[in-house]
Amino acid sequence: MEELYKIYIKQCIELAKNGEGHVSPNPLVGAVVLDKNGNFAGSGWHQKYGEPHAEPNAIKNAEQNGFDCKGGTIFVSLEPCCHYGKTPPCADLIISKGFKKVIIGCTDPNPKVAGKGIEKLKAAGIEVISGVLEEECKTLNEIFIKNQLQKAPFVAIKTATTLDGKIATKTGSSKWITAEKARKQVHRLRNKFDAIITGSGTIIADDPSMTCRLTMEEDGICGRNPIRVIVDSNAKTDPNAKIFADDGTKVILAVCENIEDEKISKYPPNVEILKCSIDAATGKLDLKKLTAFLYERGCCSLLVEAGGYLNGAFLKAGLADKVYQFIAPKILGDDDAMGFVRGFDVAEISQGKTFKIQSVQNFDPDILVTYS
């Protein structure tokens, strides 16, 4: 029976990924209905932030398939809220059908929630089964549990290299260093983080247009494009580069508190100019408190995609929770080539960030190695 629950949750949580992009702040969860006597229902997942979760969809779903939930079983990635927000409380939901069992794959992070879910569905007389898959669970919402723990952004580094860690070669050439299925992978990233992070180096460098190019017709996914970040103290971007592109997007431009208005002046009408505190003990832009403003703004995910100085900094900082570090197979040998994270001194190897490889990734001939 437990191999059997796993695979439900399973299920879930691929369920759940189709809401990347659209859900947030809200927590990625997906459900699996089966009838009284085990035979599969109905399944949904949670679409669009605003709308109605998981549970509803997969119980709607069931109920259109021409089953009766009474005695049956439903599966969740995440515990059933019991409070009102933007809808009502699932669990009350799951009580109202009839359901005699439901199998979690880890609660709730939401002091409005946070195991009450689970005392709601029990005193009802509903057997509860959670914990299945729990890591797995807790992976899928890894934001959504920063978000509510440390009430900070999840903040991860996207890079691409070649094997021995170079992003560029010395003279700045670096299209491409990835192949089209590694590139299309991180518009799939792009789409699941609410903002994108850059500097000014890789804006004069590259004039990337940081979008999302996902489609429904191509990709099975209509993308969306996240805020894009520059960081810029000195605000020497030229206002004419793509990522100043007034294509509906948010676009901030990141500069120095006591920069000159004429400078700032320059940019395009769309771009939100905001003037951050400088950091005393690096003297750059406060990247602590640059992050904490954007949560304050609603991006609770955050993907940076920068050159080494600024993926360095991050770090030094210790604000990146994750590094999607595309690898092609080529090595540049070069001492003089631009590796991913730069500006650290480092006499002793114990002294290195340290992270866990998650995951690895085939996207030929390239890999993706996820490390936290």
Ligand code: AOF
Contents of the next structure:
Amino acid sequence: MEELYKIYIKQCIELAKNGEGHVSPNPLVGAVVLDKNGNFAGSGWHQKYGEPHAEPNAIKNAEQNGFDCKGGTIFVSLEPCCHYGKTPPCADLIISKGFKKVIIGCTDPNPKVAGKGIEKLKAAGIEVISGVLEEECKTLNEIFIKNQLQKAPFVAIKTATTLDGKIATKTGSSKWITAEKARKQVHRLRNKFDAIITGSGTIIADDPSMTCRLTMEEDGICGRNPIRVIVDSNAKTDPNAKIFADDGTKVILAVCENIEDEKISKYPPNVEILKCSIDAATGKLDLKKLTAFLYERGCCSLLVEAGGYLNGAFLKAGLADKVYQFIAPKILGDDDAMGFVRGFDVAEISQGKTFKIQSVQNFDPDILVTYS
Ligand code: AOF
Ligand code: ZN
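Pass me the form predicted in complex with the named molecule as well; I've looked at the form predicted alone already.
All chains and molecules follow, beginning with the one already shown.
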């Protein structure tokens, strides 16, 4: 029986991922309905922020398929809500439909729910089993969980390195380290995150557009561009850089607060200039304040796609929750080639930042190692 629960919760996780790029600041949630005889009746996911949750969508789908939910089971990757937000409580709907059993992946960290959804279902006489594939369900919503518990954005560093950890040669040549499949996956990541953070050095070296170029025809999903943020203390970035192209997505240039006005007047009107304070400890732009500001502006998740120094600064500030490292089977083996983390000077192995390997995926001929 337990194996069967895992199969359906796994299905809920996969359904939930269809909401990537559309549900922030809400969690990704999927649900599957079985009728009273254990037949698959329907499924659904939370598709868009402000719209119905996974459970009503799955129940509607089951009913459209001609099934009755009475006496049935509903699987859901996150605890059903019990509060009125933009939509009514899912727990009430589950009770009113006469479900006998609810199988849950993990509890909802939102203090308005946090176990109260489960209590409500149990109080109505429904059998509730929680914690099926709990770790996978928590990973699915690592962004939402960090946001709810710490009121801060989830920050991930993405990098593409050679197998000796380099992102460019000593001359700055970096195109291309990884191949087509890995680079496509970067676009999928961009679709998942609310904002991308990069540095002026990366813009000057590579002139990237940092957009999400996925199409329905080729990739099965229509990508959307995240907000782009450039950390550029002294406003060195060329105003004609591709990243400033006005494609309707916000571009923020984060500069130091003492910047002279003439240095920032050269940027096009679609670029928002954000004056940031300087961190007394590092003498550099205060990344903690920048990320806190972006969170207030609705950026729940930030993907850092930058060079070694900015990556190092995020790590040093203790801001990186995760690292996506695409590794190409190439060696540069050059003392002056640039590493993906710089300025994170430690003398002892014990002082190094340690991560846990979360997954290793193949994007032939490269791999993606995810650390958290
Ligand atoms: C569920 N199923 O599919 C989701 C849930 O403003 P609302 O009504 O959309 O509520 C948002 C909150 O509901 C969100 O913070 C989280 O606690 C929960 N999300 N709950 O039962 C779902 N997306
Ligand atoms: Zn709900």
